[in-house]
Amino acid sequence: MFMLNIRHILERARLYFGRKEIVSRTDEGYVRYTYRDMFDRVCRLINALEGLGIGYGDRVASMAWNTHRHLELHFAVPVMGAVLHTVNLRYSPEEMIYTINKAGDRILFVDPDMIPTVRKILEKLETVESVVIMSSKGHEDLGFNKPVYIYEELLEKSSSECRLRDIDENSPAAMCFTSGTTGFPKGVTYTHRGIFLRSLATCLADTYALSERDVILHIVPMFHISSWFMPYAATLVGAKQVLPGPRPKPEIIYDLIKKEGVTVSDGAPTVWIDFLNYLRTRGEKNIEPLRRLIIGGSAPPKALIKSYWELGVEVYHAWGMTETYDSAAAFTRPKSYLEDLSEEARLGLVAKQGLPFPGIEVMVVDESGKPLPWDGRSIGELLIRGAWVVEEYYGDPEATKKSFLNGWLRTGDLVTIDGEGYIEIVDRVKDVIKSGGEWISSVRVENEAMAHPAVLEAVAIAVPHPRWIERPLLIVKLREGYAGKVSKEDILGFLRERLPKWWVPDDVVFVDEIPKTGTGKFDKKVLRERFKDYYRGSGL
């Protein structure tokens, strides 16, 4: 039986695309090598891991950015039958401790700039036996109470000869934890088969359309759902990969696009909002050779989509969850007979979450679980199942019972589905605002607010109200140079022209920064707690 596993992806790259290049930015400078070189180093890493006692089913943790070393870990660990747990670098120390202990990780691989964080948490890691610094040189006075190894020294001492195991496709390959928006994060395990099928689906012409001819810049962090598994898809088709390294700023992204010939990239809206602002400061009218952006994590504002169109870049909206191998559950490309829509109608379509990927099935249900029609109006919770949708949370039967129903995952998203099958998220179940018995979509309020030229980021939250039970409050971060020049009434007046009267927030709060979760989404639970008494004392 032929196994759909990561071994095949790795060996295919060596056999057919061995000359293609991988470019990696590290804290030690830039590294350039080929898929053939990567294969050699992955073999060395497998032998090094076996020498450290790692075997089938063992958990190996990484606390690392998007570099060639982290890419090698993504292949070596699952190919030898172990499981790679990518620790979210945006987690709090308590969340890092919890997830590493929950996974039972035996070895911790860390980038040099994460050493201070590891120093704080290492004594509380119950199963970690040793630490590997992902560097070519030693680091003095680490103060660790575990054995410490240097990545490049391990590889140098190891043989490049190895026989890759043909792992059962249903075996676990990688592990990630959710955002932790309610309580501690929940663990999700990804199989070889799921990663393979997800990667294959990513290369379809009507989805991400990745090909050997592309140059792919991985902006989505590899510590977050393995950069949406894009590195596996890129390796499968033999595309040139560009890894931006630690904390890539807009100027770094710009230089990489220009110097390396990047044609496609990905990321959350906040990344591409910041990048767009950087382009404006430079007076750029295009960003060639970049041709398309895949944006996920949250819905891209229409104004952002339109701005990139004007730069000659197509924007595609991808939607998914940690439980669906992230942004590979639905994807928005207009069907052929919808290509001639007006610009406004096309913007509205592309801003939707889109059509389910092949291999994914969805339905929308009311509070009783009754299926609702696909009429673009009926609002209900989205249920999903498919070839790469997980069926449980790792070691958490209670959370599994709450979220999975007869083979379907309850997404917690309130959606409509139109007659063409396009999904549109109205809100999260926990984020929807119910004011005076009427629902208000926080997502719609936010998107309209971010269409204002002065608004960089906006979040609408439900705040308790003495008369209306809840009313929306808008939290706004202004673009640089607009502080003191734009008033609350400017924003509210703008919204009154675009939203139903009762949807318009009662007030606007300007902030310097909006808190975000470990996956880069706006952290509404923090904002709801901070502003829970904001409308207290409002007149009835």
The other form holds:
There are 2 protein chains.
Amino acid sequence: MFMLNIRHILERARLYFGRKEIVSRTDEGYVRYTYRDMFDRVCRLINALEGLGIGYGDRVASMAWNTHRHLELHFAVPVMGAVLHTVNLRYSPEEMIYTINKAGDRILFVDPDMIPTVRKILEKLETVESVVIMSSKGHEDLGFNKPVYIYEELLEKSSSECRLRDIDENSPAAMCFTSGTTGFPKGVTYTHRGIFLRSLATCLADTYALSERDVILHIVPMFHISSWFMPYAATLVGAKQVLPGPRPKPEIIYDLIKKEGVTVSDGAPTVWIDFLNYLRTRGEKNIEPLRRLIIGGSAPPKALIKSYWELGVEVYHAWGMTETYDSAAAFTRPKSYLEDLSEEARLGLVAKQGLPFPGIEVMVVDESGKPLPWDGRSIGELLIRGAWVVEEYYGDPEATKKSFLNGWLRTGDLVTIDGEGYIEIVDRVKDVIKSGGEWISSVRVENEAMAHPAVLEAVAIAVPHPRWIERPLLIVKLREGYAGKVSKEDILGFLRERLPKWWVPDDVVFVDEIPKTGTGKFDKKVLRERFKDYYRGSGL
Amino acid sequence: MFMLNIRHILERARLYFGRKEIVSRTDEGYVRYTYRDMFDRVCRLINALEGLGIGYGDRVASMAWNTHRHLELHFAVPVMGAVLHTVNLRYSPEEMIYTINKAGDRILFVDPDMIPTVRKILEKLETVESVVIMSSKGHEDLGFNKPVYIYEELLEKSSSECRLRDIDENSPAAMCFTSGTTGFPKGVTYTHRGIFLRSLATCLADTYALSERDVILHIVPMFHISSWFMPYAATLVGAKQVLPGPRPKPEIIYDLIKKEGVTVSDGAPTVWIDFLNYLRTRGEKNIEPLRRLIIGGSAPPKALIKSYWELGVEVYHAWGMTETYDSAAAFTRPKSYLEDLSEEARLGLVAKQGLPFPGIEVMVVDESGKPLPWDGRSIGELLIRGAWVVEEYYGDPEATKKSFLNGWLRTGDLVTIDGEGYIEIVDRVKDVIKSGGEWISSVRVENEAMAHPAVLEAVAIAVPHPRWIERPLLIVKLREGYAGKVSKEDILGFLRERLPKWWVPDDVVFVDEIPKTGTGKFDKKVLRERFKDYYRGSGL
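With the form predicted alone done, generate the form predicted in complex with a further copy of the same chain in the same format.
Up next: the whole complex, starting with the chain shown before.
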């Protein structure tokens, strides 16, 4: 049987798009080469890895930014049958140590600016045998207790002749760890088949529509689920790729768009909000030839969508999770007969999580697992399965058992699905407030509260309540200068005009600081613990 | 594992595109309904088929045009695990009998206008147990010796409640027979996986780009490799589908484009040449909203491409074979950096067979199986493999052995591949002329000869030659009124200006009629036999 694997993607680029370019920003400057050059270097890298003893099924870790060297690793490692573990650079040292040991990585490829981090963790890495610095020159006095190699030296010494293996499509090609808010991250492995199919699916006319004519700027970090695997999709269709290197600032993004002719890019809303602010500061209104932005990670705020529309850029929201090969589970492109919606309605639609990709299936179920109607009102947990949805956690049967239900992944997201099939996330299961048998979306309460001019940050949490089981409590950090000038009643009155009656929190607590998790999200767990007795004795 | 099957395609259309339309022209008038209606009727059909004893792996035959009922069969039969054998209506009665017996079909679904044909062959069908007339009313005095059912009566009596089976993706879903020019047709089976992947691949931005926004008119007959499986692709993305029914004439095509808003269609060049002639006769220059034509079966003549460009329609050539799920093996869309070609160069490019689809791989090899360079000059046989290329002939190990080489299908086509990877078919292996170790393309010789104003039809065949092993002989049928006014030397002189010296035939034979095969192609086999001694004793 013909195997859906990464070898095919790589060879296709060499054979048909050998002249197309890849541009990479590294801390040694810009590198510009062709797919043919990349192929040559991937072959050298395969031979180098074999020389270092890497074989089928072995784990290779990377701690790297979006550069051509990281791209080469994305091909060499899986094509030789090994597995690329992209370590999240935003992890704490403890999380890095845990995930690298859990994966059992044998070699660590690191960008030069990660050397200080490696120095901190290397002693505790149980399976790592050697370190490769992704650079062209040596770095003295590293003080590592393992052999150290230089990437470019390895390549130079290796032959560019190699025979690509035709790996079984169900073999693992990559692995990642979720950014769990509780406990240590959970690992998932991605197969050749899943990556191939996800790549194909993002080149559909009705999704990202990635094409050979596109120039794609990879803003999503390759250490975050391989930049959503978009480098594979781009290679499959032979699009020109632009890799923005370490910590791409708005001015770098702007320059790359202009100099390299970027037509499509992706990323989390924050990156593109920063970019808008940069444009505004400069009074810049022309970002041609950029035409499409794929926003994932969280939903694009309506203001962001509108601002980019005004710049002539289409904004799409791609929704997904680590377990769904990231943002290729659902996509918001209005159906043909919904294109004439009012701007406001269209904004609302684009900010939803959208329709599942072909190859992805969803259900919304109540707490007993019973399917709920698709009426845009019934709230339940989203279940998902599909051609690129993982079916287990790596080496963690307990987490697997907890998160999968008859072959469906429990997303932990509470959603509604409307009559057209558009999914909208209402809350996380663990954050929702269950009051007297009704669900209250903490997210919506927070969004409305943060619309109040005095409110900088607001968190709505469930607090145990003797009569209603749970009732919402609102924790508020005021904007500077508002302390003492705004009362609880002001905030609650504001919310009463905007929320169903029973959604309005029973009380408001003003705080100086709201606790946050390592990834910058509100730490609701800490708050729930702190305020767990707040309503004790209420209402009876 | 999540299965890539037709159930997913069907359910996706019900869930997300339930309101979108399907329009069908039948001999009882036009039928217009939604995907939701189709789903309901497919469920009834599944129940009806179960009632008739059809189960997993059973073969069901259809002899039908492009109608909604044939579309329903395309879902009901494979979704229940059975196999739809679409009988080619252009076959001779003998070929129909052979293929139906070879497939072992248990039920025969026939359009009313095929009843006379069925009457001729039914006695000889060894496995067929019953016949279903695809109609809403009875037809008296059929004189069939098997039970006869009426399609609409079967559906009416059946429940619309059904549970769809999640068939293994490697199960057969459909089968077809090649139109072999020698001996009986060879059968192939198509899997759920292959159909799913082929469908996905034709919705890519870089190929057919089929989208929810499209309205597709299925001109390729569903009895010919399921209209290239395009009804599945259209259902997957929820495009509006237009089924033109029995023998669609140009005036019907025109009406459907205008009334239903057709944006994309497909077919063999002849259909679209006839359509052009119809437009010219009527002085019609506006065929909006038609935007894209996918031409397959044979390469689109340059004049056709140009005429449609003038009408504002893009023409793409999709190349394939019965063994490659038809026209989804290669596709001609100029690469981004080739878009600025001169019109003539662009015409030449679009008329080539193009670049392989993602998921398809090719090689060009010499007679010993050695790969040849991609230089646009080296001629060899095209080998192909891929995610939707069959790996055997049905129940025919001998033909399988002959046609497959280390997992590659020998296409029987002689091609060149240029430096950009564009494939161009030069000749069929069995028709090429091997002269003194060099290959001469019979197709090119014929094309040049037919450009002579006096020549109506020309065939170039290989004739054994004592010195050169083979030399070309040209068989010519002159246009009316030219007999006696044109000499052999006129024709040869004309060719000498247009062909490499050694490609010019040694002689010309004028004939009144050129023998043709059942499918209307020149019967070169008969001609080679007739003229096999023509050069005996030459040149020594």
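Numbering follows the first chain given and starts at 1. The term rigid core refers to the most C-alpha atoms you can superpose between the two forms while keeping them within 1.5 Å. Keep in mind that what you see is a predicted model, and the values were worked out from it rather than measured.
Taking 2 Å as the criterion, Phe531 counts as shifted between these two forms: its C-alpha moves by at least this amount when the rigid core is aligned. Comparing the forms between these two forms on their rigid core, the Cα displacement of Arg69 stays under 2 Å. Hinge angle between these two forms, smaller rigid part versus larger, from C-alpha superposition: 25 degrees. Here the rigid core is superposed, and Ala458 then shows its C-alpha moved by 7.6 angstrom between these two forms.
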